[in-house]
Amino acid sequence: MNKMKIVISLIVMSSAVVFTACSHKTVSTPKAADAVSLSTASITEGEKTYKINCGKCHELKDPSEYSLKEWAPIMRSMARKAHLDDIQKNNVTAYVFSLAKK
């Protein structure tokens, strides 16, 4: 498994832990293999959401122009302004993080 898939898997699994901890519902933890395919789906959905929602208000930025450290505060601020729900925010974050400069 390459480093990017590991990073994305960790992001997805961390999100699952946060949602589980903050939710009153019972959520099962995905297996590691499921997390990788889920991360691919998250990235794909995140790209769609990024292009549709973020492009409504401004020119889209190339995700590779920013590092993970630079994207984190951008995502916090812009997700709120774009009224993204938690799933959309996590998907867009997975997308931009997957392409962020190293």
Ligand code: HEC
The other form holds:
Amino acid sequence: MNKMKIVISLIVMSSAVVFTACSHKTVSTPKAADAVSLSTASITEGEKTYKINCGKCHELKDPSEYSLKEWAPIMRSMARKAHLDDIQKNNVTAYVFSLAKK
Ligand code: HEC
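Alright, leaving the form predicted on its own aside, put up the form predicted together with the ligand.
Time for the whole complex; same chain goes first.
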């Protein structure tokens, strides 16, 4: 559980850096498995996965209604609800982060 919290905060921190720096598309953290790939391919795949899996229980939410900080815990619980695997979770996270409220 604690490890999960650290992973999520790493994701949020690294992504914040990427968005402000606007130079790299892939986030690397000390552990490769913790990185969120923000490549265009991930975002494109994430959008598809989002549209298929994230409107089952409620209307599809508008990614721009939430900030990165809000999305991190939401994705943690929603990825579980939607039974996303790690890659799908990465891609959906990349998609919502790319549109998140600034
Ligand atoms: C199994 C049903 C289910 C699936 C699948 C699901 N959600 Fe949800 N979602 C909920 C429920 C129930 C709530 C409201 C209660 C809550 O926040 O847990 C919710 C709330 C939300 C909210 C609002 C949170 C807030 O705090 O305002 C967002 C955003 C969201 N979901 C995004 C997603 C995304 C993205 C996916 C796909 C990865 C997804 N949901 C898949 C059931 C689901």
